[in-house]
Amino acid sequence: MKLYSSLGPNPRLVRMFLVEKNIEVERIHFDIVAGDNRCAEYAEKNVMQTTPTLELDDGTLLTESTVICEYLEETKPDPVLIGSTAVERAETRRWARRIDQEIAIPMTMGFRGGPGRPMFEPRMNVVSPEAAAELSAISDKHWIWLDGQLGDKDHICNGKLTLADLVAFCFIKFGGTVGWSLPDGTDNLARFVAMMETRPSAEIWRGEE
């Protein structure tokens, strides 16, 4: 298998998932700042020209980070990162979706239209600076909500490490790379991050890429 990867929370989410699964793949890194992924050759693999993309040995191409993680879970169920039962899988997917839609999407849209505007505006539609600030504020509010849901638990759901934990951790770490930090009132998430930092898969975030 080959993983077409880059900077950013979604490629690193898949890379962390691979480490947690003890799966090795060939990795092809794109410099998205330079626009390496905006080429015709890559567009043939991923029409959206986003990362990550997982190319299977038979040439099948999978895109979208959670889709790739779902595939990896099905093909290598141990260790379990989504769920051992239908209820566990539903719970993990519910929390991963909540974090993605309610926190990650406004967070990334706010960044693209705000601090990241010089990079993203020439390449895609971005919201106005005013809307970007509002989206960032919404995301921060939902981080505080998630902190309350986490409480004194070590993991977001199922009482063990799941995809939902990895999604939350990756977007918190992404924020740290662009000058953002957890808002006040998120001591539980700060504790969660410190715990996640001890996992070998967190080494993904300490590299230069």
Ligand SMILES: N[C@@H](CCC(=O)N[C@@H](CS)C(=O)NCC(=O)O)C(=O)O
Contents of the next structure:
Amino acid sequence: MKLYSSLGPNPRLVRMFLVEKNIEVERIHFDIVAGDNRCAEYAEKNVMQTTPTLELDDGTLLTESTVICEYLEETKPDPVLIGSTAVERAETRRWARRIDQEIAIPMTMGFRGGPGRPMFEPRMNVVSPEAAAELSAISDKHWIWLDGQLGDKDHICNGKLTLADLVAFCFIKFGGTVGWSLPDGTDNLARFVAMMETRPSAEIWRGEE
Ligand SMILES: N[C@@H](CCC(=O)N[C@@H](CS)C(=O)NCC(=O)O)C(=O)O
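Shown: the form predicted alone; wanted: the form predicted together with the ligand:
First the chain shown before, then all remaining chains and molecules of the complex.
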């Protein structure tokens, strides 16, 4: 398998998932700041021209980070990162989707229309600076909400490491790479991040790529 990857929370989420699963893949790195991914050749692999894309050995192309993780879980269930029962899987998907929709999307759109505007405006539709500030504020409010949901637990759901933890961790780490930090009142999340940092898969965030 081949992973088309870059900086950013989505490819790094898949890379962490791969490390947690002990799966090795060939990795092709794009410099997205330079726009390496915005070329016709890559558009043939991923119509959105974003990373990650997982190319299977038979040439099948999978995109969307959580979808790729679902594929990896199905094809290599051990260690379980989504769930061993239907209820556990539903729980993980519920939390991964909440974090994605309520936190990661407003956070990303806020960044792209705000501080990231010089990079993103030429390559995609971005919201106005005013809307970007509102989206960032909504995302921050939802991080505080997530902090309350986490409480004193080590993991977001199922009492063990899941995809939901990895999504939350990757977006918090992404924020750290673009000058954002967890809002005040998120001590539970700060503790969660410190614990996640000790996992070998967190090494992905310490590399250049
Ligand atoms: N919904 C997609 C989002 C992918 C995405 O936005 N990837 C970013 C990196 S985190 C990217 O490729 N940005 C560069 C660009 O859009 O040119 C997923 O879950 O994989």
